[in-house]
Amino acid sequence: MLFGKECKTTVKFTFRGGTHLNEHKETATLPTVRLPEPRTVSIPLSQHIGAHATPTVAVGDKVLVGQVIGTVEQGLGCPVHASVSGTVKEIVTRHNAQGIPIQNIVIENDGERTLHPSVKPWGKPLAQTAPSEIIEIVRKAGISGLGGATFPTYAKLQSALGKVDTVIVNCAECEPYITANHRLLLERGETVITGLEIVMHALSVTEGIIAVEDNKPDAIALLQKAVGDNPNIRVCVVKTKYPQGDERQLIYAIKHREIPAGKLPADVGCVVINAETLSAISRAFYRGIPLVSRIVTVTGDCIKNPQNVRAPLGTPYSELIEFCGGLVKTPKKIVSGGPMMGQAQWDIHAPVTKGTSAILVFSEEYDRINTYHSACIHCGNCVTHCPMHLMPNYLAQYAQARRYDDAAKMNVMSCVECGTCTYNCPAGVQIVQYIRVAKGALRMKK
């Protein structure tokens, strides 16, 4: 049986593959703290997969939490709001960690907080409610993934529409250090489930599924006693791995589904969203409150007092750094995300976005790489814990001697970069970057 009371209490999913890391999960004993009003946002027109976003205010004028400040026309994307009440301050072409160049919108903060007329609820009830105008008020309020791959939520429900039977929450964060998701299943746990009801009638679905690992006892135990007998929604306790929190592998610990190349979870019935995204619609649905803040975890051994703090959308880094009591080491690495599959900063006064789970700041001393490098030495290890069950040794080999057709042949495209390959290799192979060559190659071959 794979629902019902043993769902809840007993079975701990799992996949095949995949690696135990240390945790570091400090944080989660510590409230989600809110920061103080910010000096300044710098909000980037473009924090989703898609089209950037064009500005719809100018230099100078007045604008209000919640009002749109840049919209897509055409083609994927979403539009973007003021996180603060204040001033335009200046709009100005900056580049973000990738290299890109992203218009933002500085907006001098005014800290009142005043909330743009825009802003209120939805009128009718759920029950009453369209498919279609619960996916216009998702993409109304500027939704993304908020987990990290930042795809424009709107689409996802819109491309799953009569295609799904199955609606999982991602509550894995398998991630190490990061703590976020955490906190928020502690103090808004309500929003999350609330969000899965909405998202469920969205999609005419009668089976949803709150996936949380076992290292997080104290959460399970608030979202079983939250979801009660609802004979709907179930919370299923996962075995606590990485990455237990990739879409395809939790849909396989949980359904035993696997997704083939090139396709979606909407191919095999299921569609999964991270557990703050539903949260968001959740806000969106009942307090009309776009997507303005989020939560993230500011932590790492540079940081003297890591915690998790809700930030609007725009603030810089260095203000959360500066909330968290500042730095009491020379840091060497600021990491956006989590330290296996985020992004390495180069400027600490980078915005906070939509896909900013955790801001890492680690010294030369904890960020010392141990390991010998020398040519691979055909261990295995590599292919033994990759979750997408690759031959990351050969796609690396491939990758050196430029043979990118080779690398193509054996689904190199199918690697989700987890990194979970390098993290296992005893002769310290970048084997994942040598794979992200490869696959950015064979991108520039279309």
The other form holds:
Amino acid sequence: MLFGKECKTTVKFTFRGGTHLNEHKETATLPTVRLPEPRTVSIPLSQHIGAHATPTVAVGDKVLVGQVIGTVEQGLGCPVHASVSGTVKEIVTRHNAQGIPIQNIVIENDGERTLHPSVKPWGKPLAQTAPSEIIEIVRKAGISGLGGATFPTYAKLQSALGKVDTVIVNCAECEPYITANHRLLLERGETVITGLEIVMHALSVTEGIIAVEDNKPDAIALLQKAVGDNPNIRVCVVKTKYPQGDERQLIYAIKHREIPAGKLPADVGCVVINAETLSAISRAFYRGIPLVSRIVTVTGDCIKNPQNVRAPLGTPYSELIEFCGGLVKTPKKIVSGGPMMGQAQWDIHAPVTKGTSAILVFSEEYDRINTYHSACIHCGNCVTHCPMHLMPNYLAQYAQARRYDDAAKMNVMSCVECGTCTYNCPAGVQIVQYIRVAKGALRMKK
Amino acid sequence: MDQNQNPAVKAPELLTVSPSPHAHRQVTTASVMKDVLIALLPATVWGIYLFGIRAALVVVLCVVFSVLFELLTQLVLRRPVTISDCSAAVTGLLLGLNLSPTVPFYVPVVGSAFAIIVVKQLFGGIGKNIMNPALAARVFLMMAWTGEMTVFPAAYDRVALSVDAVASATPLVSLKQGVLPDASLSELFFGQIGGCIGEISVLMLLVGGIYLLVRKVITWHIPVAFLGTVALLTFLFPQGDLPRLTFMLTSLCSGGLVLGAFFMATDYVTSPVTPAGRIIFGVGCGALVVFLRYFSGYNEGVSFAILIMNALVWYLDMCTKPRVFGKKRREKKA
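Having seen the form predicted alone, I'd like the form predicted in complex with the partner chain now, please.
First the chain shown before, then all remaining chains and molecules of the complex.
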């Protein structure tokens, strides 16, 4: 394949701005392990943007793996499935990481992993399946973006119908520490490719690009072999740089198309889907299994044996931490997702959700560097590194002075909140947080 | 939360919940300032070697009193004490390097007070000052103690603690009159001349400047634009009937130009943040230096040039805003 070779050799695809982070991808060499059955799971009925699901089971009901336990009748949202088989113990309201109360269905695991009869493969071959049928399969399987933003995938596909010419698989995994996608590509790379074929068929697109950062040469080699002579799919090696996995930067790096402010990837003819999401689509299509588990990178300086774990949704973090050998230091901060955009958790027993790509447990020593604060010294690091080419120093100063309209004039709404500015700030100013405050205030005004 | 709890894993009662990012580059204001101090070390050592113990004393006085005045002002104004970020020490060292080793000992003290109290703290402390404190203090001293500030010893004239030095003409005086200085070009470059403590050896300053570039403390834009503009203008318009190239190289190696280009003009607080802004800033500094050296009443122009450009930093930043990703350059503002 000519194009694939071109990608491999000379030009590395990238964007202007961003920063190279300390990768900490030590878990990339360890195989993914399946978590032994957790005792209980607590499945939140709202795990992403969109409507809250309503429970379809009652306390005391027996449920099986893949059974629908919550549905969304109207609006954006997809059904929630039982991730283990067992008995519904209680339906309680708990506060999630943001402090928002959310209904949780707590299931006591019987350890049998009995599949629900509704879990069966889609009978027809791919060529005879209509796009609308694929989108329905994706919706019914409860699949949402597993990269972290967790936008419901069926809605993404629906809005892209007829508008796109390229499907980009996001395997950049630009956040430090996380290796879940990397391991998936090594262990189940073929499911990513079959998932890509399903999406390409659904959107009638003939160009599929698998974008991998150049820090995963083993995965790149494997994928290139797996793609083989397929004329429609190619592997594209992108430069290892944060935030390469942001869809704006990824599309720009590969296709040189710039998403206009306030628009979506579909507006420039692209749709970007995370690798693990495609793997889930492939499982849903060929095996009928809805999204009931995901790969979680459990790492950080407090974890004894950092590794990737495939865990049922709803598993408490503490269960995963125990499986990885427990804590070797007193944790100070627990982060769901990567260190750049992940959310700090207040509860070590919080459940794994569709967006939990990693659980990072950091001690006080790790966190100390983050506690240095002084005034902005106008060094310009945030300006040179901003992937959106903003001037974060002035945006933060406007936000501090509550001059939100002035911040709006300097395009504060274009900020993607990747955190590159704060990361690079020698003065320790929480630039991105000031920007979030300004964005929130401007949204309230509208 | 009892249903979901796992007794095997115990977390402390309270975990830290803070906004992302949870990672940070291991570079702080203090580490940046320490890098600047390290970069100034060769020039400082050379100045002390050339001018003796009195030069060392002037530098030490500047550093000690700058830090002291920062501490006192912050205590009096009830601001957080930030002397540990080393920025006052950098200001003090730069001021010391900009003084002649023969100045009376009250001059470094008054200069430090002016730099730290008036120019830095009264404008709001680190990050808020409009002008470079060390340069503003130097200009203030030049005006208040013109005589004392312009007596320079000759090279290797290791000034005794109390003895008055014999003034020697600086290269800039000669250049202004359109004649070549007594010192040869190599003497200028390696620093075998009289002058301020830190500005004499171009070589030592370049070593420090390259260190800052390698450590990514500064970018190339300001020094290259600054020195390039001076080089171009002095090459095009030599004074008197001196050969162009000689005049250009002598101009580049004279006075505080290299010190200013690498260490003063690149001061974060008082320089633009955008690459384009930095280039315009450097070009402006260079053009003003040549203009002031040619036409003003003073022999040198670096201090005034940088201070004037300092005042324009905000406008340069606003004029050179990068085009935001996904936006057109001239989009009608809503």
